[in-house]
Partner chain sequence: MAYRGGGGHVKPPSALCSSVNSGKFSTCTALSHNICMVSDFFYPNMGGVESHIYQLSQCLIQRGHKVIIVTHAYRDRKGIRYLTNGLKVYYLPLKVMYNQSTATTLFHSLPLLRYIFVRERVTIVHSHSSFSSMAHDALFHAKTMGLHTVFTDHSLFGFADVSSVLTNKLLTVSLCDTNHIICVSYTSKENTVLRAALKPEIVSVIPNAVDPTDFTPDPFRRHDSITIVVVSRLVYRKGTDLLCGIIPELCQKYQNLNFIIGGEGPKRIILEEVRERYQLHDRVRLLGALEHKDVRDVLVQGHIFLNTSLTEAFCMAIVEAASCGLQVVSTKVGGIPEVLPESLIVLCEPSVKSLCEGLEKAIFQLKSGTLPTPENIHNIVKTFYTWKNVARRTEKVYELVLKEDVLSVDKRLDRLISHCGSVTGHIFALLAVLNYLFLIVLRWITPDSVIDVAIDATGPRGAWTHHCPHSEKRGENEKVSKTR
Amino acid sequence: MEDKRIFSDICGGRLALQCRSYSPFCREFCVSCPRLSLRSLTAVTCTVWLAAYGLFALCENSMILSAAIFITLLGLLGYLHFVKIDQETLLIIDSLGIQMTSSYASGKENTTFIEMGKVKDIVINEAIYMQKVIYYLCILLKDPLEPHNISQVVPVFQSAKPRLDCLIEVYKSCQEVLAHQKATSTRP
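Hey, can I get that sequence as one chain, in the form predicted alone?
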């Protein structure tokens, strides 16, 4: 079963949440951010090139124009490969674990896997960000020495920053999978 809904991020931008349920014990959530805006790309490029042309008019050195083109291209490639995340995915399988994947605009992907035995819970937490309270989904990991304590907090959907209504959808579904996992792990 697949469900796709439109939500917004903390700044009011559009996000698409795609929920896939492969079984009652395996669910995947994909949060897709808007693609790179041609308007913002054009504005940044024009600003850099106009500044370079102004310096060229003062110095009359053509290396300034070449450097501006080179810097713009390197900056764009760096932004697409290291900063701009197009999609974040959370895959939760009750008997295996949780996999988080970030897909960058350049095609690069970062994947993190957390074994289910290390997961204590998944919660919605709140934080203060830019003079407002925001909510974020995070995975609480058990302390290996003391299983009742929390050793680490792993935030999910860090780049997309969805609002609370989107997080509640993901949270409820994750709690259903975790409840099934806890019920099967306590059976003799």
Second form
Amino acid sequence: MEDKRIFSDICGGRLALQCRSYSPFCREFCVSCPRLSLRSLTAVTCTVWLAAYGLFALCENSMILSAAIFITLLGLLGYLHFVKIDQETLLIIDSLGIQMTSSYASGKENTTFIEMGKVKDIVINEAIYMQKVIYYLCILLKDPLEPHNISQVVPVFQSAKPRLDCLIEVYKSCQEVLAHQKATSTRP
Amino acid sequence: MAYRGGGGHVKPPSALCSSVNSGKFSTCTALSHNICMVSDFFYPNMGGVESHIYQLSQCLIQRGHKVIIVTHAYRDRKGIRYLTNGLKVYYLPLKVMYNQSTATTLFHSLPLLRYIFVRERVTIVHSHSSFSSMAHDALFHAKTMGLHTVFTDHSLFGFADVSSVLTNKLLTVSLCDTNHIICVSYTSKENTVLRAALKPEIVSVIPNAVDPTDFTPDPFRRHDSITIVVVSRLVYRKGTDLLCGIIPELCQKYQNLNFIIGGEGPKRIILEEVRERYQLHDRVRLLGALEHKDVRDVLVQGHIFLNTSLTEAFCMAIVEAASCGLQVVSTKVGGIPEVLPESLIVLCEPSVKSLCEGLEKAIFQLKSGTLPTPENIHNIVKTFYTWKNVARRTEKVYELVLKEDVLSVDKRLDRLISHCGSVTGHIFALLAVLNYLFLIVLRWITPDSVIDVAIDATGPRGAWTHHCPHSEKRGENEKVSKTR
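What would you give as the form predicted together with the partner chain, now that the form predicted alone is on the page?
Next comes the full complex, and the chain you just saw is listed first.
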């Protein structure tokens, strides 16, 4: 079962939320941002090159032009490999745990897995972020020594930052899974 | 201001509240406001302004309004917190400059404050305390955004020294286009009207209140000796120097007289000197800083409460003491004569001689047994100042304010230039224009429609006050975004 819906992020950009449910208690949520657009790529490259040509006209040293080529290339590679995240996935399986994957534009993937025994709850929280006050979804982890305390808060969809309506969608599905997990684990 | 609905009076929240939830709960009044309290001073900092904001907000929440509080971060306390009954507090990460007051540049707080005002659908911005620069910043931004503004002044000021002259000028600028001002006593009103060159009609007087259940007399009070209690910060303004003159004089005259002094401050050292010089260690007890919850236990140990303040807008301490059933002796300064009826207070001039006479009069009354019993005093005082009454009166001010129009930009500039003198007026008019341009830039970067509407914790659609299913809350959210 697959369901794709369009939401927006906190800056007004487009986001697509894909919900796949493999079984009632194994669900996957995938938030994907639009890929790097040709327009912004061109704009950045042009600015760097114009600046380089300006400097070249001033001091007439051709090193500047070659430096500009390297800066653009390395910058682009670095951006695609370390900064630009195309897709963030949250996979929740009631008997196993939660897996978060973020895939970079270059194809690199970063995966974190949290086993269900450690998960206390999934909540939507508010935070002050830059000059904004935003909602974010986070996973609360249990303190291994005292199970009633929270030892850590793990934010989900950190780079996409979807708006509240999208978060509520994910939150409700996750809560269904968690409720089922709690019901089965307490049963003798 | 598209989200404020037509004309600014009919707000989407109240309209929704009648359509979605009509008949479901009776507390939902037709006129419920979204109020934002702004001040640099809030808990965990302790003081009169802090408890005023907290108590007033709690009572307003009970009356069905939505209230949020905005203050600056206190050390590790930053972000968003919820207090009792879903009172939401924003601790903004702004730099503290001096005395818990944030630095003001008039601009740097606009992006965050605007975001909060928009996401919480604030209709009235209520700032507290003239010492708080964040309060003035918020007023400035709220006026730029076209919101209604109310300001509460908690303190008295002088006119003579350089710092007062400067503060008064800033206050003039800040208050000349504020919709309404609240003062805590008539003396304070007179002072504020003179300082800020205001029309007296837009200034209301709403006194502070005490929680009478916190301050009850102790039925098992000892009667073998007489104890005088002083609870104040030990600073110049509170008249600690006068206290140093009174203590030796009275201790010589009366053998069974004791002093209990609660509070901390730079003047503590001179009290200790006095105690040392006259060998009064067994009769003068210095307790140091007190927590608010301990104040009652200290008060009930005494028979007479002494207040030596040199300036005071509205003295909460004497009401608290009277509520505990103590006879109050106080200096006749500021708003103090308005606070209690003559039968419950002995007023003196702020001098050692006059205060000693007043105390002797009180001691004589106590010995001859002509004073009313502590229970009687408590029962009289507890009807005077209640937070419910304060909230009701503040609500009336809000209703009045919402009927007024917010000044448009050109009228605001006119007002600034005509009211604040030509130089200051022009400077601040320029700043107001810059602020407006900054707001337009911010609106262009993040339009209001991109800002998520916060889920209310309090007010008619509050998630804390009545538990509605999640889907309904979301539905309302969507409706709000449609009405925009």
